[in-house]
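Given next, in C-alpha cells, is a single chain: the form predicted alone.
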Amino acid sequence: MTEPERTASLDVADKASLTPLIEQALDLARSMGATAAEASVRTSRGLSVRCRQGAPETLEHVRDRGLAITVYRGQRKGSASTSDPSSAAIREAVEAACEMARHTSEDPAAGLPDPTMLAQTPPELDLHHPWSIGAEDAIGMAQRCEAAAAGVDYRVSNCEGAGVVAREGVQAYGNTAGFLDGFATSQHAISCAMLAQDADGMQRDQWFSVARDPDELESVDSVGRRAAERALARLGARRVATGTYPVLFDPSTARSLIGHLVAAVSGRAWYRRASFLLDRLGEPVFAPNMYLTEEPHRRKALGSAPFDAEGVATSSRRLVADGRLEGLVLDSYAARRLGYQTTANAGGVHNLTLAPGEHDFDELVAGMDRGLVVTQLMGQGVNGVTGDYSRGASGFWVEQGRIVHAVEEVTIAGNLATMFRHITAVGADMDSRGTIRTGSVLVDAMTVAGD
C-alpha cells in the first residue's frame, strides 16, 4: 500500500504549512520501526541584489527548503534529509535513515532530549517582518548607497559592490515525545565595501546593517558613508615596533573573542577533553565585575528564539557572573555525555551578551595612554586546547589617548585564558547585529609583533 499523498503549502509565513510534512515523517517512522523520531523542516525564500560601479552585478531570487529526520532504534540512530517535500521522497528520507539505524553502534547518550524540558507555551517574539521590495527598487537602492559613499571624498575610488537582501522563513520541530511547533522569522540587510586610494596605496573597509524589521535597517546613505569613511580612516596604514600593548578591539573583532568562549564551553568540546577552560565551572576565566548572558526572548532580536532546534524551552541564563563560568553550552547529547541538562542550546546560542560598562569608544581610546585598536582579524591561529591565540590584524594606533595612525600587516599574541582575565573594560558602544552582542573590549596586554 503506497503513503496518500498529503498536500502541504511551502508558504514561508505559515508554520502550519509545514506541520503535516513533519507529521507524515514521524508515523512513518514508527511505522518502519522506530522507538522514537525527530522531524525538522526549514522553508526561506528571499531576494538578493548586488550593484558595483553603478550597474547590477547580481540578482538571486531565492527559494530554499528541507525536511531532515532523526530516528532511533534504542540506542541506535540514523539521520537523513531530502528538499523535496513530496510523500514518496520522504518516505525514501525515513527508509534511509531507519537502514542507518539497524547498522550503527549503540550510543547510550543518543535520544530525545527529556520531554520535560520542551517548550509548552513558547513566547511569541516578534521575528517575522517581510519585506516586500521588488528588484528594481533593490537595485535602486544599491545604487544609492554605492552613490552616497563614492560622493563622501575623491579618494574613495572604487567600490567592491554595494547590496540589499531581504528574506524571510519559517522552521518547524517535531518529535514522537508530542512536541510539534515551528515559527516564521526575517533577516534583511543593507552592505557596502569601498577602495579608497592616497599616494600611499589603496585601502579597503566596508559596513552593513541587519534587522528583523526593514523599518529599523540603517538608511542606504548612512551604511555607504561608513563603509567610505572607514576606508579613508585606513589610508597611510603601517606597522608598529613589536612589543606589548594594551589592545582595543572594537565590537565587530570584540565579538569573535566572545565567539571562542563559546566554542571552549561547548558540550563538544568538554566531552572530546579538548578545551582550554575545561572543568572550570564556578572558577574565574573572567575579570571580576564581568557578566556574559544568555537573553534568547528579546524581541526583534537577530538571536532570540522561543525554543532550540530540539524544542527546548529556552530562557535566560549567566554564563560569567562577576567574573566566573557558571554555565555551558549544552544540546541533548553533549549533556548526558556529561552527566548534565541541556541548556537549550542546539543550535547554538541566542544573543550571548556581554554586559558592557560606562565607557564609550572614544573615552577607552582616551584611557589607553598607548597602544593598538583592533578592527580587523586575519586567520585561524587560535589553539582551542591550550588558548594560545595569535592573528594577523590591523586598525590604529594609539599614542597619548589619541588615534594618531591607521595600521597593518601586525601580527597580536597570546592566551586567550589570560587575556580573558585581563579585560580591563568593556565599552558601552554594544554591536547587536549578530547572536553575540557586545562593545569593545579592552586587554591590558598582549603581544604585537610589527616591524
Second form
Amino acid sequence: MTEPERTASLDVADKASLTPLIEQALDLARSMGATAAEASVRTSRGLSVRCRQGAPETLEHVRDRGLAITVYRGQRKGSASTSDPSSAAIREAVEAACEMARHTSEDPAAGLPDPTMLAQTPPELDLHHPWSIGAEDAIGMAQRCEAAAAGVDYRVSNCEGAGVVAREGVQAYGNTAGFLDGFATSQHAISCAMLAQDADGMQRDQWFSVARDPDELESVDSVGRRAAERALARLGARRVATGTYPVLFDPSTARSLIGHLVAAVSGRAWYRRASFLLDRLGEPVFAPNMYLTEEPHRRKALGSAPFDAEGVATSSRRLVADGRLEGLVLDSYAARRLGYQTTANAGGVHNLTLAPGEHDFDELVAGMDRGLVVTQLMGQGVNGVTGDYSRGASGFWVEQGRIVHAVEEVTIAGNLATMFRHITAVGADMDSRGTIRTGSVLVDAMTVAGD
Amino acid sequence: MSDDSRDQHRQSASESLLSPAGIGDGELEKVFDRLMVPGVEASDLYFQRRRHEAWFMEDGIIREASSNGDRGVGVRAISGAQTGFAYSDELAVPALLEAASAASAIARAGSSGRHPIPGRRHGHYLYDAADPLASMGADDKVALLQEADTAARGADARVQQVSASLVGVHDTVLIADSDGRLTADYRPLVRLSVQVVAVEGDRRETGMAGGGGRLDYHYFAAAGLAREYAGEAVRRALVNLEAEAAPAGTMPVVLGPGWPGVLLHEAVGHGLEGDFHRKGTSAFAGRRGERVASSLCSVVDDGTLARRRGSLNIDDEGEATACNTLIEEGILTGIMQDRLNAGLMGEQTTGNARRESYAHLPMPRMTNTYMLPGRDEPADIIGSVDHGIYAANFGGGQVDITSGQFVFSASEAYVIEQGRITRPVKGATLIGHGPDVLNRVSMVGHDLALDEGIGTCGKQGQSVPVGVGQPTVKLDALTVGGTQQA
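Now that you have shown the form predicted alone, what about the form predicted together with the partner chain?
Whole complex next, starting from this chain.
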C-alpha cells in the first residue's frame, strides 16, 4: 500500500463528550416517571489487519458505539440499549426501558448501588495508550510476524493468519444517585496461528501478545517464532493409556480453572444455590499456602478499572488466603440478595492474581515424574453446580520429569472441588495476558481417558 | 420466494433502512463508485436493523426485561483473496462514503485478477416476515414464563430453583452488491428456555431444556411448550441426581436422536467449510471423493427447512440457501462455500455465507446439519451393545479443524449393559478424531429427529444460530471422559 490510511488513533470521543448523553438519558427517565435510573455509554474504534502467505487478507476498521439504560419504577426494573446515540434513539431506548419496567415484578433487591459505595475519587490507572499505527504499517508488522514463523522450520507448512489489532475506546457511567464518570482505555494485540505438517498429519497452534501500551507488546518476530515452535511441538501427538496421573496445566489453561472458581463464588450462583462451593465462605477450598488476590488498580493492567460497571469504587482484596475462601464475586444486586456488600464486580473481576510459586515451568515438569502437561482444553464439560469436570485436552506426556511426546485426543476428568484442594504447586511462569493472571498449576491426580 | 414477495421485501426493507437516511439509487451508485477502485473485483453493502428483547424470570418473579435496538451497515471490498472491511452504525451518506474509502484501501495492496462471480439463485419463503416481538402483548409473554415456572415447581418437590427466559429477535437485512443486485430478508427468531436446580439430600443438580425457531411467540403458547420444556428440564435434573460416575476409556457409544447430532457439526461440519479448504487448514482438505464415513452415513447441510433456527431465505451475500450434500453413503461429496472462497477455488457458492451482524465479515458457515435416517430399529441398536454408553443429550462441542480432534459433552447419559440401558451416569466429554469417527458408525436408526431450536455456533468470534439432527447412531468405539476406570 502506498497511500496513508486512516489511523487507529482517531480522536475517540473523550469522556466529557459522553456525559451529556448520559445526562440526557437520565433526565428523560426521570421525566417519564422513573424513580431511579442508570446509564452507560461506550465508544471504541480501531484497526485490525490479518496477513497470510505474505499478503494482506483482511483490513478491518472497527467502530462501535452503544448506550444502555436501566430504569426503576420503585422496585421494578427495565432495561434497553441502542447502538445509535442520536437524541431520537436515546428517547426511544428510555421509553422502551420504562415500558419494560411496567411488566417486570417488584424485586426487593433491585435498585442502584448503595451511594456510599460509589467511587468518590477514582484513581487514574494509565489505561489509555493510543497506537497511531496506519494500515500499511500494521500490515507490514503482520507480514514480518508470519515471515518469522515460517522461517523457524521447513515443517512449518501453512499459516492461518498473523494479525495486528489496535483499539481504543472510552466508557462512561452515570446514575440518578449523582454518580457520573468515565475513563478511556486502549488494547492492542499481535497474534499468529501456524500449521506444522509431517508424515503423521497437521497440527496447529498459536501465540499472541496483548497490552494496553503498544510499547509493551512482544516483538512480532517473537510472537511468530513462538507460534511456529508451539505448532512444531505438537507434531507426532498421540493418545496415552487411560489412567490416573498428575496433570500440569500451563498458564493459559490454568486461567480457566480460576475462571471456574470465579463462576462458583459469583453472587448469582450463590443466591440460586447452584454452586459446588455453596456456603463454603471461610472454609478451605484450595490447598494451604494458596493466595488469590484482586488488584483492580494495577497500572496499565488489562483487568484494571477505577470503578465497576455500576460506579462502585474498586479496591484490592483477597479472595483466597492460605487456601481459605475469603470473598465472593458480587455486584450490588447479588449482594443485597445475600445480605452482603457489593465487591465491585459488576461487569467482572479485575486482575485476579494467583500468587506464583518458586518453580518455573521446567522445574514443575521435572518434579512431576510421570504425567500430562495440558496446553489446550476443548469443550464445555464443566458442571458448576456439582463441580464435575470432564474436558478434551491436548499437551505433552512426561516421563521421568521430561517431556517425551505430544498428546492429543484424550480427556481429563475429576471434580473441581477436589482438584482445587489438590493443587500442589503454582508456577513462577506468570501469564498476565488477561484479567486472570496465573502461572502453571499442578493438580496431583486426575483421570485421563485415552486408549 | 415468489417474485412478488421478493420485490415486496426489497421495497419495504429499502423504505425502512435506506429512505430515512436519504440513501437512494444515486447515493448507492456513488458509494459503489468509491468502492470499485482499480483492483477491487466485487463489493457489497450489508444494511441491517436488529430488534431484540429478552424476558427473564427467576425465583418466581419477572426479574429483568430488556429491549435492544441496533442498526448499521457493513461495507466490504474484495480484491483477490484480500478483503477490506469497514462498518458504521450511522446510516447516512457521508458515513457510507467514509467506510467505502476505508474498505477499498485493501486493493492498493495489489490485485490478483478478477474471479468469476458465481450464478445466483432466487431466495425462499421459509418463515413469516412479521416482527415476532410484536406478535404478543407483554402480559402474554410474561404469562408464558409464569407457565414454565409454575410447571417446573409443580413437577417435583425436589425442584428448588427455576429460571426461564424468553428471547425474540427480528432482523431486517438489505444486501446491495457491485453487480447491481439488491436482496432483502426479514428474519424472525424466538427462543424459550427453562433451567432448574433440584436437590436431594446433599446432592444438587441442574437440568435445562428449551426450543424455538424462526417463528413468533404463539408457537410456544399454541403447543403448550412452556410446560413441556419445564417438565423436560426437571426430568433431566432428576436423572442427574441419580447419576453415578461415568466410565473412562474407549467403548461403544450409542447417540440418541436429535440434538446429539452436534457430533456431525463438530466432527465433520466445521472441517467442511470452504475457507478452511481454500487455505488447506482442514484435516478434510483435498479429500473430496474419498471415503470419510461408513456407507451408512449421509450428511447434509440444509438451510431450506421451514421455520428452523438455522434456516435462511437468502444467505448473507443474498444467495438462496440450499440443501447441500456433504457426505453421501460415506463419500465426501461437498463442502460449504461463500462467494469469496468459492470464487478463489473456481466453484459455486452453496448459499452458506453467514455473518453475526453488519459489524462482522461473512464466511462459510453451517445452517441445519443432519444425518439422513437409516434402517435400524433404535431398540436393536441399544440391544447390540454389550457394554457401553447411551448418550441422550449434550451440551456443546468444539473442534480443532486442523488436527481433526473434536469433543462434545454429554449432559444426560446411561450405561448400556448386555443390551439394556441400566443406570444414569454423570455428564462426560466424548472425544474423537473427525476424519475417523464416522467410519466407526455401524448402525443408523430410522428415527431422524432435528433439535428443538436452541443451538448457537461460534467461529472466529462470531455467533450464528444453527440447527443439528440425526437418527439414533451407534459408534463402535469412542473415548468417554469419565472418572470411573474399568
